[in-house]
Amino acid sequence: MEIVHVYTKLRAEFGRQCLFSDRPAELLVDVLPDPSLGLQFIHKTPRDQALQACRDMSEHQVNTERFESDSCGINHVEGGWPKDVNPQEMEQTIRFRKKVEKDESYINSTLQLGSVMEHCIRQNNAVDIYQEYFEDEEEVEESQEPPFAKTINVFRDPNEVKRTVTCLSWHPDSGRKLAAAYSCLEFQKTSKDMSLDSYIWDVENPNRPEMTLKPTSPLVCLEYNPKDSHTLVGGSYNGQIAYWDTRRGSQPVELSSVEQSHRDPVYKIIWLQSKTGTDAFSASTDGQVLWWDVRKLSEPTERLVLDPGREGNLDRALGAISLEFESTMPTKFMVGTEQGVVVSCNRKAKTPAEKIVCTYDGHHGPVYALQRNPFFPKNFLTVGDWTARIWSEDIKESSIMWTKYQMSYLTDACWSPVRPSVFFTVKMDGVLDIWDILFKQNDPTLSLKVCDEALYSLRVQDNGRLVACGSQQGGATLLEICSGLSTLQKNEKSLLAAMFERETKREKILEARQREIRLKERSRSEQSREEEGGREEGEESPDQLIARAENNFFSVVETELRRRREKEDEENRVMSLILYTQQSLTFCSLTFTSENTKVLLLQ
């Protein structure tokens, strides 16, 4: 076995040391310089590189195990009552209530407790938590940073056979939850594999949506409850009105028949503005416009048929496909039409024929959205075909602003409910625009792909920092939009109201040169037919004017085809006589040469 042993020493403790010691300049060397290198230098372009002294990181992406939530709710009803004293009965209820304030150790224990409470009342009073210590300072303009969205979620169909995401409504409270109705809208395209089903999705967790919603057919539409939180509506495929409460599971609580409803899918519903909160009315392509109580359904409470007639002829109603309703205007209320129409009603005029009130006609084909401006109700906003149009109430003949006609489909649009001047389309191109009229009119201020199929649904959060689209396979994408989109910029509603009022009174303008055009050509023509009867004792039918037309054209074609016809005799007749004439002088100097040869000869 050998032993190995081994000492440990540092360098600067062996060998010889170094010896400084002070002395002066030395020159060891001299290098002359030499001018022949110097015709080979070459002067190059200086340049900065610019370094940093820290360690060089790497950025890796792992994806952590998903943990999957679910959420419970209990809800707490009125209780503690003796078994002999009904809840329900208010006589019972004040008689046990007064007894109970009339106990000794019921007074005592209001009398402990009175001074815990105004402890903490006057602790909570001390200091305002909500107060802002810098409200005065003036607010210094942040550096304007380009228009951005990003995606924070996906919600996915969770069935094997996609249908198209038709409608979309948030939570009125916190926005923590987006409703989604799911149906194939396509004509006879429904297999028998299709679910009915449609969903409640929580915004943090889109692996699993919270709540299933379960209809007799497909939804078409469906709309939360401003007033009630747990209660939704909704439009079906077959025409029918569903009422869900949320506290009562995924059945509906109430059900139209299918006698009293609608005879083609429900594409809208909305909510009234109602002191009960139960009043919703609805829009259907059968040309019907009916009004619920979701309480009751067996029947709706009011009717009224979109006949442009106004004879209440549901054979010559136009289809409805969008509405409009304004809380500000409880009388008042739009629809869009299959025919590009937008029809102003009103609900509280005394015959039908008065309830149709005017028409806007601008579009080529269904007005798939139609919204009032949150900040001036007076102008609302429209989409159909190709176009978003911007109207004035006052102005009927035209909008008074529009984009321009975009490659795609535009499916739907909305206001954005914190800026005036901002509103969004979707298209069948699966972009998402977002438009800013004020900053500039003919294109997008954004334009997103947000996926490779159509767009057919869109929803803005009520703080205008979240977007809702649907699509066609299914998908809810929610995005987030940049803080200058959806904050109120300044000075933006004194803006927007200037230009509104200025596009207005231009279209005003406009509408009347148009008029006094039309007064004139029909003056004009007016004038025309009077000289004319004067002219002639009998007038002429259309058809004899066509006739006589057609006969002035084809005398005109038979005299010129003969005119052609005689230039070409004439011309053969000259060509032919000059021909002779040729052979004439030919033959004429052929004899005069025989005859001098005969001369010849004879001499």
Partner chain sequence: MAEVEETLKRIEAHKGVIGTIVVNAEGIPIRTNLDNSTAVQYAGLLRHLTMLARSTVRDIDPQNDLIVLRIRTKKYEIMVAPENGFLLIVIQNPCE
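Here we have the form predicted alone; I need the corresponding form predicted together with its partner chain.
Chain alone follows, minus partners and molecules.
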């Protein structure tokens, strides 16, 4: 059958026939040039205009939407057998196989294939075509490519209300798992819907956390036990310490009692080296450092109050915000405080007064991070306010090296575990800086903007290549550092040792000089005191001080009042002048200068 389209229209509907006619050209619009408009333009000669005859290209980046993938296994059953043969039955399969072997095409094909294959096998046995020729030679030094770091994964907080990642801890064995503590550190900004959970992430799967930890109060810090990779200890916002075993579920196995714990958020908790492997100590801004045995969290085993007066007075204690412990020196530890002071303590001292050995005062703000160099334990790194400082234990007056003041607040730092001269810092503008002090001291070797919000925590994995940093909106970013920054260079240790020596010596010399100057001043002031005889210099009695202060105050008040009276008189004079000149028309600008050089403009 033929399908035909038919268009029909009635003749009557066509309308009037069009009649075309000729018409001469008509001028509709004539716009003449207006030379006055040319004055608005500047004549520019000569003109340089580049032209290129090539194809227009444009570059465009597209980011696909995050899609969640899930790995799962499928069970395959042996197939391909014809319907009448049951693959489980040995007899049937053997019978089937025998049948095929009798087939003509099978025999021919196999003979053919046999000869081909033999040829290949003989080839393989004759010459090894993949032989390494220059295996013994040393690998040529790689060309100095610029350092780079690549983001591998971002682990986002799955809850609606985003919390800050306040602490990160790598799994001690493999570095395949990352524990992140989430809490909101801004005072009274926690909303009612904020979840209390913290998560353990598997590095390969950023879509869903591998395990959830459910504390009673948000966790501020979290640490894996380096001896037992299944246990974690965490310090929470309300001061309690909680102990988890990942084999026993999400609830803490034990929780310290509220009365015996800290009274402020626990900012740092570190596992100690002990025979039982169950000791930890924690620090908080309430001024206490507490030692715990995780088997019995009902009360701490030891308590230290960070009172600089060495009296154990809690009111005058410094709030602790970071802790440092090196397993090679088990009796010493250091505490970084809110007041910008680093306190070095000895755990084995006999009396609490002797526990605090010395203080290092260097920062204007809280010391957020504190870590000894893993290769040179005498030197440690502190971070606080806008600088990062490197100290030597012997020099207590000031740090031996420091970075210049950065544009934003530094929140965390750590040394690289493989390269002694490399350390990492994170800042509140979302930038991760990698410093290599053997290469460049003034600026970071590599500066990466990780995210738009502030970064609050940082942790390097033990192999030195992976770095995790946590942001304010709950995103933990995992980065991989290039091999140049994570492999030990030749002579690095000796060069760095020399550098630290040099800086320490410089500081010592400066300190000695300062002391000399101070001694001279003191001796000079003592001399002048003897010359002047009985005049009491400096040490006035309190009454005299009060009298002097009162006199000063009253004289200042007097002068101020006098000045005001004078100003009022002038203004009165000006007012009368205005009334006098009100007769004059429109703009009347009057300038009147007085002894006090005041200018009044009246319009």
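Positions refer to the first chain, counted from 1. Definition used throughout: the rigid core is the maximal C-alpha set that superposes within 1.5 Å between two forms. Everything numeric here is computed off the predicted structure, so don't read it as measured data.
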{"property": "Yes/no, Lys99 Cα shift of 2 Å or more between these two forms with rigid core fixed", "result": "yes"}
{"property": "After fitting the core, Gly175 CA displacement of 2 Å or more between these two forms", "result": "no"}
{"property": "Displaced residue check between these two forms: Asn442, CA, 2 Å or over, core reference", "result": "no"}
